[in-house]
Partner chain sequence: MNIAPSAAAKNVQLRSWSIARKLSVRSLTLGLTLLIVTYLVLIPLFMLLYASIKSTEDKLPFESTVITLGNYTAVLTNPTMASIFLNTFLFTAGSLAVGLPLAILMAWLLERTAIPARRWIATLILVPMTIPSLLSAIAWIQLLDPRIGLINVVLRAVLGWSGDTGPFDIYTLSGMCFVQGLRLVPSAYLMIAASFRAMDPSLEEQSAMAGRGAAQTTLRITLPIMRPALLAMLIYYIIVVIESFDIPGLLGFTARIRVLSTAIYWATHSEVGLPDYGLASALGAMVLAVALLLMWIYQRLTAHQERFATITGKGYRPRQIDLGAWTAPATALCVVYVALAVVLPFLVLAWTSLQPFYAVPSADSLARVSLEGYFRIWQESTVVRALWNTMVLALVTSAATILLAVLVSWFVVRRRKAADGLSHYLATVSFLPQCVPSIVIGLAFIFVYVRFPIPIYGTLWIIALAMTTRYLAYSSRTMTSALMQVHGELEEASQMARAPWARTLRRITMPLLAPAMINVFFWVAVHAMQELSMALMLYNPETVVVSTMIWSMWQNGRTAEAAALGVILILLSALLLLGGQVFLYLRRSSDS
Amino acid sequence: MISVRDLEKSFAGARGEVRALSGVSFEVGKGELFTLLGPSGCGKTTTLRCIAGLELPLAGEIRIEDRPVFSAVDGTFVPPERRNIGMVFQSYAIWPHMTVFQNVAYPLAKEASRSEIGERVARILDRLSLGALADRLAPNLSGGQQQRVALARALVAQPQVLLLDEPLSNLDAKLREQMRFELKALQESFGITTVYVTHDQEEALALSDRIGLMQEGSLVEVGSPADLYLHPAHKITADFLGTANFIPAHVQRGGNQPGDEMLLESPIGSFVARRSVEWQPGMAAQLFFRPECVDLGEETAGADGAPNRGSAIVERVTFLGNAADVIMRCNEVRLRARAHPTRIPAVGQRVCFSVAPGSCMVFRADSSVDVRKRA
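In the form predicted alone, what does the structure of this chain look like on its own?
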């Protein structure tokens, strides 16, 4: 449904030209919710605005349902109002002097009769549980209601594509979590192709069919939420998505292809792990695994010297409700694990730990990640 190829974009800055996008390419399938995730300033909103036609790229191509809406090669540029898209901005951009009905009806003013506008607006308001608020002025709405009004306005014209720029960032934590489920259910019920922009990792994991992680104007990696979280191809993905353990290691035996098993020695013991696409022979290595992948047991279960096992002293326990965050020390290296709330170890207790080889990966070492600081 959406194809972005080799997108380039720059802005004028105080110290000269600033490159915002560098060769960004991806595709979004029909009915898919694709999320652009990354820190502030990485280029995700600029990419979204280029798709919308609100920014003019320097190079590349954008196609919507196989129709070119931008091409630097032949000078094609279809204006935003002719791209058949709906967009929700971070600020919602709701007109305060208009009622809910008037806000939602605005995109239809020039292309539908009064009776058709009434029917279509009433239908979309009912779908979003806004029917009882049709005559209310926008400033008299809660944050969640304003967000639904913005969505209704974006959907009422029946666009091919929905673009969402951090639409939940202005909501409080509990409402934001509730709206995630509502937004995903709404997107699935409409079957509309959606590009979603956020810096919130949890939000991206909960909502997306696929995620594209961006960094400094480039698309680093694209994959399903589970693949990017548990089996990232790049260290920057592993580090950005959630918490992680990074352990300095020395490769004893290495596979030749990404995904091959390798044997490593580390300060916390020997480990069998899978090779990432980043690691190459001769590089300093780092072992990666998620806290959720660490199994904790009683000391009496033992750490018998087998790979992927060891023992550690519990230093700190933080109760999180559905789990406990456990910080432990093994040979001067701090590790992070998740414990079930009914099986929380005590501070000072020695525990054994194990991590399945399939949950471990080997990346090239990078001094920018400090294991002690992360713990």
Second form
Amino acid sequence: MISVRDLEKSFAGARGEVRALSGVSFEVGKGELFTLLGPSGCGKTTTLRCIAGLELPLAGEIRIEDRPVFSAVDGTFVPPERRNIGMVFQSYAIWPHMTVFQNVAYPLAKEASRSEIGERVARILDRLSLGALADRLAPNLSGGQQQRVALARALVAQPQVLLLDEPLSNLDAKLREQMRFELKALQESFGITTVYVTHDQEEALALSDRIGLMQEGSLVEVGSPADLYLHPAHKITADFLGTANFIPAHVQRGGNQPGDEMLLESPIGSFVARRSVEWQPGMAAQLFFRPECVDLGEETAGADGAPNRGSAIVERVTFLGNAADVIMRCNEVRLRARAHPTRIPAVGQRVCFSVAPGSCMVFRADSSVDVRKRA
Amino acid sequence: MNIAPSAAAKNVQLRSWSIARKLSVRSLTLGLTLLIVTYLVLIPLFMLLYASIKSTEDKLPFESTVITLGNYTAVLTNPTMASIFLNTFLFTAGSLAVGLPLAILMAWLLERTAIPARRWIATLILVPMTIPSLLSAIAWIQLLDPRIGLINVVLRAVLGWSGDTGPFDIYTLSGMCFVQGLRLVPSAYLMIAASFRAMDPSLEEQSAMAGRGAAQTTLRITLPIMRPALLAMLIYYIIVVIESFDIPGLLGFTARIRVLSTAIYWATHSEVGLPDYGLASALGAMVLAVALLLMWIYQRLTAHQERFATITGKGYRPRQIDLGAWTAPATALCVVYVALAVVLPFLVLAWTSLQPFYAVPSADSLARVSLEGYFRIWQESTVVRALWNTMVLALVTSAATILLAVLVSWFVVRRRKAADGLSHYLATVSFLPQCVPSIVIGLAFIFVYVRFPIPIYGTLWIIALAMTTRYLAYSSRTMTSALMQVHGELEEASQMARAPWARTLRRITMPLLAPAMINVFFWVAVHAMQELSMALMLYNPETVVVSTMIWSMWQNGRTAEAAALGVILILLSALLLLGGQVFLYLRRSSDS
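Switching from the form predicted alone: structure of the form predicted together with its partner chain?
Below is the whole assembly, all chains and molecules, this chain first.
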């Protein structure tokens, strides 16, 4: 549906060219919600704007439904107004001098009859429960209403593709959560191919069919939310999403193929873990597991010797409401775990912990943040 | 498959884009805008410099083929020229010494102290802007002419002064400085008040918390923080005074005091002998060089001002200083200023316009009050033509300026990231006329159109074109800052909604810029109506406008008619400005 290949882009900065995108490639399937996730300045919005046609890439190719809208090789550039794309901007960009109706009717072809335009606008406004606001001017709308108007305007002309640039970041926390589900339901019912840009990982995990994690102008890794969170291929991904325990370890055996089980020796005991894509035989290794994958228990007996288990002293507990963040020490290594809010261990208490082998991964120890150096 | 294109391939591909993009409406408009701005600004300046190095012996500069520096040596060796340079210096220094301290003091009083009737005074300070300089000069002649000036006559009677002249004489350098200085106050006040408002009040409150009094705070905190802004303003007003023509033109004519701007005029409108275009263009080029240098300093000062950026967006005003015993003198100062700048000049003009010949108010002259002056000028076909021409000129100039300013500002703001430097070029060239004195623009336009194939010399259009050039600087600057407030995503949303560039400009950008466009429209219209020096250089009997009409009536001693026409011009200006405000107000209230 959307195919982005080897996209390159740089901007003129104060000290010469600044590389914004280096070799970004991905595909988005029909009806899929694909999220570009990453910290600010990672190039996710630039990628989105290249798809929209608002930026001119230096090199690469972009196709929408097999039609090249940009190709560096033969000089194709379809201007944004002829790409048949709907877009919701971060600021919503509701034209303040027009009513809600005028805003939404704007993308409809001038050739369409007045009654047809009226009908189509009314239909989409009803769909987004904006019917009562048709004659309001934009400045008199709340944030949530503005966001829905922007959506209605993006969808009214039935585009092939919907682009969303941080559409929830201007809403307050409560509304953001509610709109997250509305947005997903709407996208599914329209079945529209969507590219979504956000820096909010929670939002990305909740909404997306697939997520592409971006860092410093490169796409690090693409996968389903669960894969990316639980079995990331790269340490950068593991580090960026959620919180993580990284423990230096020595490989004892195993690990011929990515995904294979390996046996590791670490300061907190021996662990069975899965090999990541990143780790290659011969590399120094690092054990990774998420705090919420740690099971805490009181009984210390039987912990000795068995892999993926150990005991630790609780150092600090932070109550978070729906859980408690537990920091404990095991042989001079700090570990982080999540405890159920009704079963919080006391500070100074010795606890037994265990992590399922399926939740442990092996990364290379010297993974530098510079993703461009990766093989 | 995944092979990145080589550098050579990239070049080929970029070239093919630039060809494709050249054909779009947007690129055509950009090309046209670049062409027009270059044509309006750079061609006349080039012609001026060209004329200044042409020999003028026996010939007009555009007919001569001899290249020479003779015009410059003539300027520099002529003993009269030394006095002109000195006069210009003294006139500039004197006017600034009168105007700027007054403006700073009043801005401080109105922004930082608890002076009574603040809103009234703040509004009244701006009223002198509706009175053209030409008419304040005429008004002050009637008030301070050593022989018949109203104030002199009254003072002589009150003081029992013997003799029939004095005590004041407006036909002196100090008289010129006084009238010019008063005129600088409103716009300088606006600039300083804006700096006061932009300043973070907590900086001053911190000083109060440190135990300093109001005077200490003002002298040790407020003014030093504002120093860069004040310095920039000083430079800006040096250019304004060097450029001013009306007041030195009228007062200096009788006083036989010439400054650079009037010297250029009299060189081309000599009472004896042929016009000396070579001398005028050499003088023009020299004024231009000085103004460019000053403008360069000004730009550097304002560019670095960000280091002193004090704008916080905190919407509160600092605690107002209680003036105590000084309240009455401070209020009196403001009242006296308003009286001197607006009330007295307007009253004396109105009085003169109602008299068949100039007379001091008395029982006799009161009996002679009549509207005859107003009726008489209407019987003159030239006056009707001048009024009509003025209207056409104001409308055409402001419409052309605003259209050009919108396009210039769009390309300046929205293309500023483009690597080709065109947006920087547009910004620089369109701002250039700000430091080209009007009289020099008028002169340069003569050089362009006497020879140019476009036959507009001697028509109203050449004046409109000259004014469009002059006002392009202010308009494009104003539109640029207005456009910067319009979020780029509003336009991009229109593109994504299938609107091509021209439609986006028409349906989204221009409606959003409407308030700024309306403001600039009326600003240009009023300035075009009151403008004298460009019109004076370029008009002929067919294309006479109100300001040149008043000028020639005054030169011919037709005082009452000049005053009557002046009153009409002031009222028209006030009406236009008021109309603009009402229009904006109605727009705003219909929106909400």
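Bear in mind the structure is a predicted one, so any value in this text is a computation, not a measurement. So that the term is clear: the rigid core is the largest set of C-alpha atoms that superpose within 1.5 Å between two forms. Residue numbers count along the first chain shown, from 1.
With the core superposed, N322 shows a C-alpha displacement of at least 2 Å between these two forms.
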